[in-house]
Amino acid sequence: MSFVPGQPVTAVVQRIEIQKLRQGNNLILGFSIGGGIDQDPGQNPFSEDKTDKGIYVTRITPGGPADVAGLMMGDKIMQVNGWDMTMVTHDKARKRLTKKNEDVVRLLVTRKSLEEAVKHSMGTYHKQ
């Protein structure tokens, strides 16, 4: 998935719910990201497009919470708790991340399978 930023985007998206872990005074949510405008995109291994600056899931714990809820690695992370995740910074996404407040974070992800399988459904998947 490629985009101009300030334009629209058209992605195919999933709906995952994390239920966060609590340790002690920590919430645990199980998962790393990369990513970022202030980032090097060239270094993005999730990512066709280096040009492209968004929040990718680099690392998730198995058996942790994300792991339940269905987070893979390489999901871009669009939105966080009805929050733009598409143009921030990588220190901003991880604060909206890990909110003390918050116990569940809602985050909409898209995915290469997703936008593979709609494209395939849709007649319009062609393999190279």
Given for the second form:
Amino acid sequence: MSFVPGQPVTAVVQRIEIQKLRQGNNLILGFSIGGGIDQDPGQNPFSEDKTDKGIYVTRITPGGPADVAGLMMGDKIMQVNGWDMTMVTHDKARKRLTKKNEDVVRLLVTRKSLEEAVKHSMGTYHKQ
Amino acid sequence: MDNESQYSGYSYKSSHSRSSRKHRDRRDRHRSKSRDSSSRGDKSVTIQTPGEPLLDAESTRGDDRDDNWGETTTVVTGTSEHSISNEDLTRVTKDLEESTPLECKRFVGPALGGCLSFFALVTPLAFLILPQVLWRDALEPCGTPCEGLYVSLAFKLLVLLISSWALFLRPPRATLPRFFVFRCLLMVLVFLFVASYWLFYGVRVLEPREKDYRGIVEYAASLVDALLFIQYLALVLLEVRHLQPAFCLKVVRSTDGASRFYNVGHLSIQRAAVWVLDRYYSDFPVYNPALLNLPKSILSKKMTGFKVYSLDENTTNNSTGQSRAMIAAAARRRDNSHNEFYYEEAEMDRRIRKRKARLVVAVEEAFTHIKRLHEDEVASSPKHPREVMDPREAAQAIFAPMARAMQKYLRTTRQQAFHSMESILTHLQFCITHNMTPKAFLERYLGPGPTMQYQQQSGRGRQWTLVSEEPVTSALRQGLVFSLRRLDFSLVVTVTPLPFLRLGEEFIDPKSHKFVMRLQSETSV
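Now that the form predicted on its own has been shown, please provide the structure of the form predicted in complex with the partner chain.
Every component of the complex follows; first up is the chain already shown.
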């Protein structure tokens, strides 16, 4: 998922809708994020390209809302509710995900296995 | 040296057992005594050496003979008939060659320069004295100004004298094949100067018997000034100009590939050659002909290749085609000599390390047998009467236990030609006198030192030949190659200019060094 600066980024994404869970006074989603343009991309264990400064899912609480919705560890979050997440700071990403007045977040996430699946299905199509 | 026949000589001699060596020696002695260093067949020549005790004359022949001076204290007498091998022969002829009669050519240059400078120094005094001697009464009296000039003249002459002594009265280090251009130029200049001054003096002062003495004194002072300036020129041309490095010389020894890189300034080829040789004697490890050859076992396998015998008369076309086919077939055959070389090398390393360990232990133990006697201990004699020895006797006393290990080690590292028993004893005595540890004593034998370490101080000097395609007085420039040849090896020198350096500047504000921690936070949402 490397990008060329100035060129549009293309990726195969999956739409995931997470319902926030109310725990006391907080709305939680049940996962942790890492990454951001102000962070060190070399430490990211999930990215293929070690200069990728996108937001990645680093941990999922088992049984939480994100797990139920189908989010997986290592996913890169491309959009949250229409807002772009490929070029944001870590704090901005956190804020976009934890808006108090939203109950639902619709994420566009991408992962490597999606690419493989598409290629595989296109290949079988071509064989026909 | 003729390697192939040397091998045949070794194999011939080393295959025989010790008992038959006596017969061999007797046989060798009956052969004709000829100082022919290019003897083709058997390489052993009987020669009567003029009093040089050659340590263990057969020590250069093969490894399978027992050592003499390690176990028994043999006294090597001077004038006895030895049979020596080819290496000793070339060594002797080299020494004889270097003890050629004193070359007078060596001293012509300095003598000429000395005469000229003496002449030049005496001239101002002559200018002053001659009028006084010849026509003293007619001279105008010259008071204070003249005395001032006398003082300045005296001091300038003193300075000239001292600086000439410091700069030019040093013994020359080398004789160059061609004229040393700068020195010749300066000598011609001095000669012209002084000659023209004398000419002017003769015509204008001596002839008409000039009365103005002050003018004469000023004239002499101007000559001394001019001489000082010529000396400044000499200093710059001869000593200073070549100090700034401009070229990088790569010096490679042709026999074993030992190489060094040196930076020199602008010099002519012959001066650069002298410069390189100065450093050769102290930088390069000594040339050891015994270390050059691959072990016999490997080379002999290579040499038993295909032999082509052509039996018919018209051999022109057929033989070349045939030999080419033979060579191709030989090349295709599997050649395992590199394998043997590797194992042989590993075995040799192991053997050297083993002998070195034994040597170190033996020397350490030997050194514990003696200790230095301080002056205040002399009085306590009645309890333990100890024999007081001087360094030479002490060295001889502790030499015996280490001698065998030393000789075995020297033979394994093929250094036995460089160290005789006498030299080892002298070195041991030297180390004992200066309170050196065993390790310091062994430093000389554990590695090949520079050639200077093994030189005897002979006043005749070493003969080198400068081989060059360009005239040797031309200046160094890029791509020049010349070589310095001696009897059995040569040094090949390649000249490359040093790169031009473009130095830039970057200013760093000391306050600009700031650091932050690398962020890798993980937030749970």
